[in-house]
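First, one chain by itself: the form predicted alone, in structure tokens.
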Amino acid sequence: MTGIKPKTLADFDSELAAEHIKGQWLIDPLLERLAGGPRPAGQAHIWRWRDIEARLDEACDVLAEGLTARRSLALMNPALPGGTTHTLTAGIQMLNPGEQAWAHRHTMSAIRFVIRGGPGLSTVVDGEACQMDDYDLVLTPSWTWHDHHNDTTGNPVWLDALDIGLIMSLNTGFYETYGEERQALRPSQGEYLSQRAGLVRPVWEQRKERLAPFRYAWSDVEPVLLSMADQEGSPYDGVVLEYVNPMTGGPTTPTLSCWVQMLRPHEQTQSHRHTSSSIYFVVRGEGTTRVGDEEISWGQHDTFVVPNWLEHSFRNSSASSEAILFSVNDIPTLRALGLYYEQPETSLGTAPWPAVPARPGTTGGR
């Protein structure tokens, strides 16, 4: 015994914390706050569209020069500092007639759903132009070259969805200007590298597989949609496809996956939880989707927010008519992680292929 008074924990705790170390006894009780998974990141939410095409007919007069600055409204999770979801943030973007917006790149993947396009209307990305027609999805990928122009005498309108928020958390975000309004095209089809996406590409060039431009035309998309009415589809989700990336198989970016999704008339699904957060725009339709204790009813072009490990349903309200969504979600991310769990169950990829039609006289096999 040396008489002198020992200190206390608290005493201990404050000397450790000048020197910019923690005790494990005060970081136990946060990782207690853990069980029973995430707490979501954000609360659901929807943006009409008859309130954003209102901002943004405003935007065209307040924003008279769209070569200043894109036009483009971010839309803002109220129970977040910034962006849609903690990872992910869109925003509905306008052209004037005759404008384009600046050429630029950065490390946020970005993908553009068309509300409002056709013929005259293109986003340039590596110096490919990739025409933008309704309900078009055109990627923008990480550290690729990207410029839009409106050549059209209308308003064009898109859905603008990026990583920002994944980009910002890990500290990895670049942007560079190209140094003049608009970039360089390629100087024919056959250096596309799109035309590289399809059913052949040359034997003699390397395979890309990450950042390449591309389009996904509704018009090849819609039909194969269409077709699967009859399919039973996830119990969760409905008839629902993913945009696969055409040099890999793989997801639409390495960060971010791109699906479209019919609710059949009437359609009711189950519901269900994921780690993934994930951002809609309604095609066409009505419905509903309960999240959580809330329930979000929707209409044609409204946009609404599902945050990661929320409950969450859907129901097509008509007796008649499919109701189509279309979504984004950082799923790729959390896989890539071994991060991206779901309950009750794990829905993603587990149905087998559609069986072989059995031969006449008999019951089928192998």
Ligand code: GTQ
The other form holds:
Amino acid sequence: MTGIKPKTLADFDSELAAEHIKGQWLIDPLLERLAGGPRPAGQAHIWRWRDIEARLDEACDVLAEGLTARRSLALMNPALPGGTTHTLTAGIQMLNPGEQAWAHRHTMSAIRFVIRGGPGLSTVVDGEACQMDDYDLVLTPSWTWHDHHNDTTGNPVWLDALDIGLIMSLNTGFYETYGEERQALRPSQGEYLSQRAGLVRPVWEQRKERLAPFRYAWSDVEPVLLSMADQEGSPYDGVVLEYVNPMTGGPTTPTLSCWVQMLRPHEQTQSHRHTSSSIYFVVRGEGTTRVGDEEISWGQHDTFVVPNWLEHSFRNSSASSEAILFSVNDIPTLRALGLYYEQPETSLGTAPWPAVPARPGTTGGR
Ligand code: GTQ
Ligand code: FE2
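Output the structure of the form predicted in complex with this ligand; the preceding block shows the form predicted alone.
Entire complex below, previous chain first.
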């Protein structure tokens, strides 16, 4: 040696850092965060209907109409910087008598589940007026124009759910206002959907499978659910149905799936967890949901959230009536990316994943 000190690893690391390079040996400690699998993002939480409704009534007084914004109260997870889950944001929206919410569009997909509607309440989606009766579901998929109209004398209200966290984390947010309060209606109402989701379709139009607005009438969905009361159902969710996009046969949108489930009197489900997160709305009934170490007691029109990768199970507390829960989840996103994992088993009818160890052993023995 000629007296020149050999370069230390620490010296080398700082030289690399100056060139915006990092040795994997420095990243490795971060990998310890992966031990034990994903951490749930946020926590379980419930928003009671009576509290939300009172705040909406106040919002109708204090918030003037004519805004391009919506009179929607977003449900913020107490343990997240924003959103109801890390991918989804739910809000409860109300309109004053005669009011409308201006037309706009955005790359976030949204679903609307009507809490209090009826004739005179509608959302126009890409020129098609979708009536909103109680518990109807209306889709406003990514980049479809939508404006809400209340031609009733009351204050209708519905649940919004959008994939905001997902879209923002992918940096794919676009937003545009229509420029007028209401978009023009298509010349022939009611034919838009049947022409595109029926047995035949116009050949000269590009197939718009990702962009179909759609209304699922509760009067069509509820009888199917009730008719299955004697079926075995899912061990984790009871009798549970997925809303199908008739144009694809798949979920409601590429990012969001909507479910409706019935828990029969005193039904108690088994517990599981999965990489998807869900927001639940109680259509009717009373029960409890165990999420991790917490127990949430719910009643009609409450909204609650179950974060990703937290064990949960449901119980209907009534000995005589069914409980019905509507929910929206991010399962399509995870499945499309090959990232849907479930423990203790895959219950979605897909090929089973390799078993996910509850506590993966650490390797490399640092
Ligand atoms: O009704 O268009 O709760 O764009 C959040 C964003 C509702 C809506 C929300 C929205 C809407
Ligand atoms: Fe919107």
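Whichever C-alpha set is largest while still superposing within 1.5 Å between the two forms counts as the rigid core. Remember, it's a predicted structure, so these values are computed and weren't measured experimentally. Numbering follows the first chain given and starts at 1.
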Q) Comparing between these two forms on the rigid core, is the C-alpha shift at Gln343 2 Å or larger? A) no
